[in-house]
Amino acid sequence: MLDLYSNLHLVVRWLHVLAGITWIGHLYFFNFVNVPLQGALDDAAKKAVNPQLMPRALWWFRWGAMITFFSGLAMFVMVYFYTPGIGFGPTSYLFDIGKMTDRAMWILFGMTLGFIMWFNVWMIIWPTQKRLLTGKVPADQVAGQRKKALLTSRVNTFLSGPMLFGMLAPSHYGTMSIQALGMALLLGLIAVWWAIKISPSVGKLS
């Protein structure tokens, strides 16, 4: 309990994976629950559904996205640039005789489809959605505002398979290669391509 650092980074830690949980619980929710049952409503119901749905779900989404980005980058800096005792500076997780980590190379592959996809949540999707909430999409560009969403959530979405896997890779897999990174691209992306296959239509349950 009186070791500092520790107890931060466990905290960080924590808060990371809270929000990243909220973060891409929502992006699923909107990609697998949300597009199916938007597609079977009218205008009409739209109008009467989404003013209630749409705000709160893409409050949590975004701000899940911006604690997730924010506490990854203070991990980052806590585990590869910060050494106990001795202060700032890289880390034998960031190089090992002279050369990057596998654990580093890894990191740094999930890190930046994390960015990718907060990027796209922040400067697209959210942005996007906040016009077409507010009534300020003139109408006849609805339809291609809605699908400018909709595919860089999908966007997303594929990200976030081959994402979670550099994420998990440092402390659970390690070894970096060609074939290691063309394994995680491939699982992470046909693991969400089957998502999206078998979801449900609207009124299916079975």
Second form
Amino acid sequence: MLDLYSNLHLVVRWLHVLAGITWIGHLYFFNFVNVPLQGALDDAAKKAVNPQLMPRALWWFRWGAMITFFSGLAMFVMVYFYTPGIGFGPTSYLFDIGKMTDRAMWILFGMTLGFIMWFNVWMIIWPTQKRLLTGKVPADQVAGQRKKALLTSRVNTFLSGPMLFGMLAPSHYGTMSIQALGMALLLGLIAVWWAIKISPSVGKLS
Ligand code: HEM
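Could I have the structure of this protein in the form predicted together with ligand HEM, to go alongside the form predicted on its own above?
The complete assembly is shown below, putting the previous chain first.
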């Protein structure tokens, strides 16, 4: 059995990934499954399905985002601002020989994208969906509000690809360079673009 810090670190890391999967899994469900599905439903079917489906899915989505964000911040402090046996303060994972480490640059890249995504969930997507679901949006503004929620959700879906490179690279890659960052952006964006592109026809594929 390792020391308390190592055990706590593993539990926080585990919680972070578990919550992250829950959040991003629901984001992908909304973008790759639900958007094409809604286009195939008539008004009567939407009235039967959506009041049951949306509040449940949005609950896991937004609380998944909240737990991911706070467990991520806790881990940031544990790795970059705490040294077991010494205490709080910048660690050698943050600065080495007076300069920011490549590991820290990667996680700051991932965390910046993750923070934008968390902000979009809690400040734009959820408030808009809540007003739509509770019928608080005047009829002439419904289409505009739906579009706003969809566009923000799309932005988050695109950010998720590069963001995940930023999460994995600190401890599994290490070296930060313009080329590596370009690859993270390119592969991340292409993967999401492709998934959005094929999603309407996925139901017809075997
Ligand atoms: C919302 C803002 C987020 C913050 C502040 C954050 C923060 C962090 C931090 C500090 C680390 C540790 C980096 C290191 O060891 O050097 C990490 C790792 C990780 N994060 Fe996040 N994160 C966020 C979002 C996400 C999301 C949405 C996911 C989606 C699944 C995710 C998945 C991961 C994974 C898989 C790891 C690596 C675990 C490992 O290799 O052991 N994170 N994150």
